[in-house]
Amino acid sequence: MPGAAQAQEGAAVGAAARRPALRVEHLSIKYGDVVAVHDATFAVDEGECVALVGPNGNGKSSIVMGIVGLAVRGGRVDLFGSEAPARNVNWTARHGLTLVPERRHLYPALTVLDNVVLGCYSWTRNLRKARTSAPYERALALFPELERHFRQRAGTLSGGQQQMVAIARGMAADPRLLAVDEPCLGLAEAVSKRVYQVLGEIHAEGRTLVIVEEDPRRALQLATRQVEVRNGVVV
């Protein structure tokens, strides 16, 4: 059957084009004494889209942490093809890898445009030239509801302003992936389905995103595949 012959090649092309933009192996993470996280394996390839789900305090983003170097871990993390080091959120960030943090962690006392520059930090020092940039444009043009309160101090914001700055701090280190922890947490089912929204559009433009998320049924809504953590164990 020349059809079914041809229907096979094609996806054994589309496999071989596929590469992996993030690879984690046997990754663990303590507390002090405390496991948070043993011998998680999983892979993220480029251009899709993969939820971390299960319930809270179930080690999700201890994963991110871990992988991102803001935890101690074990394991080996590999970033498009080159071994991350621990404990390095210099080297995760030039080599592609941007986090937004869970509760945004925002400088409150920084106006909206002053968070959302810093996130060109991962690829220049220099302020004029960052905010002359591609990267911090298109960040600034991702929620335009904020657009009247850009010279307004972050902290002064309400939760989903706050998340939308945060999201948009994260595209202007123009990252290849994005990795984005509860992004509606403790938000209005209107402002979560707007976050989601804008989410899509970027992974539309053929970013690779990692969403940490406690309700599965959200995150399916856009992710490609959930990788589903339980007790500090990937299942």
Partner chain sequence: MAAIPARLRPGAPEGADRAAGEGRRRRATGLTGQLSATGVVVVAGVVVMAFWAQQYIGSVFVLALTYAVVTAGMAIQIGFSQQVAFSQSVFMGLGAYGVAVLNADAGIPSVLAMLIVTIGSGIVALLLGRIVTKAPGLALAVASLMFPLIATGYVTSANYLGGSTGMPLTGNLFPSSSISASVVGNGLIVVAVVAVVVFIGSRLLGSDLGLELYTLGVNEQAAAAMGVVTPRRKLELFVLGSMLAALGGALYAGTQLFVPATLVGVTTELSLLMMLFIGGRRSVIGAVIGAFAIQYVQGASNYISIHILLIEGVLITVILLIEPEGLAGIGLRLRQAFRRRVAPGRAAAATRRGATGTAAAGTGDATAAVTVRQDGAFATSWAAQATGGDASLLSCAGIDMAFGGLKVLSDINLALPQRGVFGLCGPNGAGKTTLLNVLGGSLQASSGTVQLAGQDITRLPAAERFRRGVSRTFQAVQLIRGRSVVDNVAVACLDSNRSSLARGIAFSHLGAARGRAFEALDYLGMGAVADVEVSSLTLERQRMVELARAVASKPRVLLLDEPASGLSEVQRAELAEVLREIGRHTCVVLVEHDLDLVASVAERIFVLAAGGIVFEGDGESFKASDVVGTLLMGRAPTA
Given for the second form:
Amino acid sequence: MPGAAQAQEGAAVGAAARRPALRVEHLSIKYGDVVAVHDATFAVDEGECVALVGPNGNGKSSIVMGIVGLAVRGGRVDLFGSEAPARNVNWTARHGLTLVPERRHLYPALTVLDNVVLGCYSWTRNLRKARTSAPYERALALFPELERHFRQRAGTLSGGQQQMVAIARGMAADPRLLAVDEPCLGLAEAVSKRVYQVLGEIHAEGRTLVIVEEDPRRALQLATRQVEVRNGVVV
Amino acid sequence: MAAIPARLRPGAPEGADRAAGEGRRRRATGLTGQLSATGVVVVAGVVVMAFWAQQYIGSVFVLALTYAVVTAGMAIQIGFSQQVAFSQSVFMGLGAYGVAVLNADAGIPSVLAMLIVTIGSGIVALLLGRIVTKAPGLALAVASLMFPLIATGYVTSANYLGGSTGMPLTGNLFPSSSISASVVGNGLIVVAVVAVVVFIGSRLLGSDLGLELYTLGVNEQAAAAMGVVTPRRKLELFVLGSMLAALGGALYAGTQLFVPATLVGVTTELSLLMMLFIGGRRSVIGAVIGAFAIQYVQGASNYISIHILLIEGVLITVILLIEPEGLAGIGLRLRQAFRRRVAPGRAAAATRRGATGTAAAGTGDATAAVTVRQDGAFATSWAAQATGGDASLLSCAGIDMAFGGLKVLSDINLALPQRGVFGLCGPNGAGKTTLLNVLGGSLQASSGTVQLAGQDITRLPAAERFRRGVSRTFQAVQLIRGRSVVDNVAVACLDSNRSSLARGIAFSHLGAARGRAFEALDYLGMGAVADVEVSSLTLERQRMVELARAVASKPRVLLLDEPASGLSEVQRAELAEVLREIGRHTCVVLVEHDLDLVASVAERIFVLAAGGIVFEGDGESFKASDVVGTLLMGRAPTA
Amino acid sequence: MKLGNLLIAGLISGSIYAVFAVCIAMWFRVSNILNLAVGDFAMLGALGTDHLVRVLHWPTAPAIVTVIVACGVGAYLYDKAILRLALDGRRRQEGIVITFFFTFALSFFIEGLAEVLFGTNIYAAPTLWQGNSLSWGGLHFERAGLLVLACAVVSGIAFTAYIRYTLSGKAVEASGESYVGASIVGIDTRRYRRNIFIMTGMLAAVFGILQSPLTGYAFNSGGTIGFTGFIAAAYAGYQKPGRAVLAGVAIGVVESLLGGYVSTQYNDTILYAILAALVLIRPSAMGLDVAVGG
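Please give the corresponding structure for the form predicted in complex with its partner chain, as opposed to the form predicted on its own shown earlier.
So here's everything in the complex, that chain up top.
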């Protein structure tokens, strides 16, 4: 598989063409005695859309959790040229990488607007500045169908709407690299298509995307390259 | 490809026969444990009473035992079953004052008064419990927090109870002209009571009823869907905890011969909780250990009694930091560490069984195939149980459902036959899960009727519907963390659902339930993981455990909520095989987003949108349908 | 006039509950932990100031500042030493009941410490606003009481505004709602937990200094008084600081009216019976219809 070969050689190939956004070297993650990821090495260049594919339970999500710092990791992660400290989610959030996590992790008791505006926290502490900023307005405009739910509590929305809010929150952070973990888990086909359509728009703006996707067909619609993960190993 | 480090592998595969045998063996060891714990109490009690009855050691021993009766009740109610109520000190006071009043004012002997008061408290608790146990978790905790305050206000103002000082009494539990004989007699009575409480308490927690209570504590909704009559169990727990508290209070009065007004109130409540948490909140033994630890620490030296608050503050913090399960948990860990040194193999198995690891994306399990054994005993007996006929088994008519002003379902009519797989599709938020909840009894419809085999079940709660053969899985996996796979499945195979807690003290049929659970696991090809702690499995294995739990009762109706969510393509294909096989025995309602899967297994598919059924048909017409195309697949409508 | 003075008395004793309720609700919002020790910080403020001024003859102002800073430092150290281990360590402790026990132990510890440092007598910090009680018509206001009331109202409004009108206030709510969700947008949930803990500890200390001339404090007063705040906070679902103030004040007023018109002997009994009934009848209205796990 050409994509896989490219992934193995990592930055060496990519760097010639473009600047690397993310470089992962010898990443390994363990939960207790269980090894979830073993020695993963790959790189993502700026402007790329890379899909992490592979069967469930093979460590795709763990890789992403390790990169952003939500899981304890071994190995090295470089983000836009600087080394990311381990176990520090806030650092990655402030250095241009925002995760839209699996199962969304919204703030259920807060309104949709508050959920989205909190995305701005990664670059400002000023509520007024956040509310008048371009990324926030762009984020709210991503899914016009959300508009009539803006003042509703996020916890009362349907799964599809919650996924949209999660993506909008991620975009309010104005990330240079947006990582999306299993965006279509538990969603109907029509909603999944809508989600991918918007992810496509986001990529078209020139943002780098990393998408964890279980369904390879869906991933291929958008991804410029695939990194395949099997049994906790990048192949 | 780099070498993959070995993952913890579950034990060697075992068949249902061996498994059932193991279940029996484990039950036997349980009994040994209960008897030996009781034995320790009796022997220690007799020795202390024989040598130190009138010394400091003896008097604190008896005091600690009286508290241990109360904390044992708390371990069952608060720790193990997680029904957090702060009313123990009130019932302890009721017991103590009750004995004092009956003895001092009415001249009734203390032992008799103790029996009367304990039963009386049970009746009070039953009446009070009917109101308070209806309150959900945190509300019950907060409301019951007021009870000690209410009682304190009353007791300190009531002159006939001695006001804010308290009330003396004269009648020893063991009345005798010789003081030393009374002291020893009192002590032995208390020892006997505690021995009985420890035995029946730990026996209850180890029984099939104990499994019910544990499930209730971890996840009330899942417990109800598996046949646990939750309102009744909650009431029983409240009554049991309150009666043991009253019994402890009665023993206190009968041995200390004075009831201080402070016995009722927040201070006592908090120190009881402290005993429970320091000792180990989930076990009766732990509760007893905690009572002893606190009582002996308090009086160990002059220096300690002066600085008791400081020392207890540090002590609780340190113990809970080391082990949330308290001293009993520390003991258990030490024993495991010891066993690991002596017999490494056995200890590893024990750790695995007791491990509470986080759900991990494992590497070994992911490739495990999902298979179904069509020839096994389970399949045969399930097939035999089904009755013939084409009459509709499950039907609903005119179902409306509204939450507040929001209408989620309107006028749903369905009629499903005895066997087959029936798909229920629709966009997110269409009301699919709500409809499943209405059919399963987790929700009551605003209007309309649900019928099962011609009988109206509209108003029946989930547990009763389960008993009549309606079983289900949940969209988000709802398993009982901290228990093995086989116990998770055994919850659905219990005979105890309709019996009272008292039955669990006398008999345990947990072994039999585990045996049936093994059969169901074997049917789905999962016998090998039976002993693994459930949250250490990968997500798709957890889904299969949930499926095994749902089929283990050989239900007539099986409601599945997105069973393929999070499964890979290969696993979906395997799941489809399993669903087809199950559909030969029972009526399966399948809520699922994977349209290919639904179309390949379901003989009839219903599409729900905005609370109404907009399409009904077989797999072929489903895929060809325009409604389905625009609504579910995001196709542009063909004009 | 009787009614008026009862209302005033109720407002002031209600303010006491209200401030503790605000402190408890704010920290629960960010950390999902109930803080039983908040009343003990008030006791430390009152007795500490008294000790510095009366025994060690410090001037009042530096004494107050020293004591408040000391409370803040104590809270910081407790977070660094204990809470970090309990909540962020390898054996994470979850569930309302078990985490509650850590603050319960803290309460014991502080009371034990205060017993050693200050003895068992009842003392009070120096009165800050001296003079006779103010009268208006037949109504009497004690000056310390007015300070207490003002403190309650100001802290309630300040925290509510913080949550509603600032991004960092919303980040507090987000921290309590979802650890992962908050972390990925750059919110340092641990820092918020620590800062709010320190802030509420210091607020309680300030309040103890203001309020102690009214009732006096002994080493073990904090637990009892914090407990009523704990109950008041329940009526705000342990979430909303504004509602916590209202609930605290309302409880004080009802208590005072019951004492004035119904029974001085059984007023507490009746009050708590009413409060328990409220919770049992409408648990969902108070946001208490959640399971208590762990």
